[in-house]
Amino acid sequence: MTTADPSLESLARIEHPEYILEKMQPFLELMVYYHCAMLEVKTKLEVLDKGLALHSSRNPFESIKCRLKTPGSIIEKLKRKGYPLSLSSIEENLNDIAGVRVICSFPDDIYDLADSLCAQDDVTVLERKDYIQNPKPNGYRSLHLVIQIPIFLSDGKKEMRVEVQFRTIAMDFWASLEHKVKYKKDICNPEQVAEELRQCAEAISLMDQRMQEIRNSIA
């Protein structure tokens, strides 16, 4: 059994343990390690990005977001997850603490940018949900990955994982207002709204096919 951190333990006991954390070398060069694997990644797409555009006139994707978890919700998840609170806990059970979200205009610029960087040698893919051929009972749609690739510090390297969500532009402003609406309180008819919702998600999936076909009929 693996035996907890105790200054992770005695974190989980506060209010704010993101002040505690700060002080904790250990921690905040894992967080820069973390930082350096998404910086890549966001790299890599912005390369595989002109190059497409190359071939194709066009650039896959709108925008490009990078976040890190905060020190509070990492703890939340291992908790949750019953997981032990330590630093050798955080890189072998999430995956998700270095986020990349990339926001295309198509679904299949998605599915091209994303095999362009699972192709790539030093890129290693441990996951792939594919939420846009099979949506989330409420309509959410996105292509996630985790991947691991290597970073580069003065005394070797180290594989590090991001998690890459692809969405469209219409995908990601679903998620974005199904989210609010979730976290709202007091909804006095939950059942309907998530269904207004999920309805919501099927016209726009709709909406992303056709404007797929619009494109496809006049490239």
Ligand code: 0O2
Given for the second form:
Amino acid sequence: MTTADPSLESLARIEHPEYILEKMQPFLELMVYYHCAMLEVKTKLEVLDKGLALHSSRNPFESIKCRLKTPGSIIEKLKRKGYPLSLSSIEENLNDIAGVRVICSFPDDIYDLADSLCAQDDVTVLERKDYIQNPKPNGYRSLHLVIQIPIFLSDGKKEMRVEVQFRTIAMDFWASLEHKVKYKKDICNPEQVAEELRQCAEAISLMDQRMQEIRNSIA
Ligand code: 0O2
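Form predicted on its own done; form predicted in complex with the ligand now:
Every chain and every other molecule in the complex is listed next, the one we just looked at coming first.
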């Protein structure tokens, strides 16, 4: 046999881990950059939290959750949106590889924190979606920002995008249940569940406002 069978050739390569590593290395490096950017944003928020706590003796957020999108879900999203499967396409087209979720007690804290973050010299705001002022039809509420920040590497700086979601504890509780419902296939009365969830989102929003008023009255 003079020409190599391509499928056998690729099988043979899999036996050489250095081949896989060589192919994976640029992707893994990009993920490390996103990880660094995510940590940078988390630190910025923690510094803001400490600063605001000093001046007002309150902590604007309850918790922060960070996550990197998995390789499988990166590929799924690129395919679904019709974007090329390449590293430059990931950087150009996907804003949520690095995600930071900030859970606040009160709605006003969301806007105070978000405004302070956006006002920083090295933060560029690329996108702002206010689903608190303009909730989604299903009742989803959160403030979403896509920001770009520099990370400083041994050979220079690189601008990276991070998606930051701000919610109250109550909005987060709602979103996690709604997320579970969305991915559950065997619900027998989906319209009724969706309507119940929409009503709960309204109730939660009213409760958030009342809690805010109580906090304002005792501040
Ligand atoms: P995951 O696993 O949380 O990352 P985009 O992804 O930006 O192209 P879109 O819809 O314009 O698409 O983005 P948007 O509106 O900013 O929402 C993106 C993220 O917000 C979602 O990420 C969810 O985390 C959250 N989100 C948006 N809408 C809803 C909703 O109706 N219910 C819940 N529970 N969460 C929502 P992913 O990629 O879907 O998932």
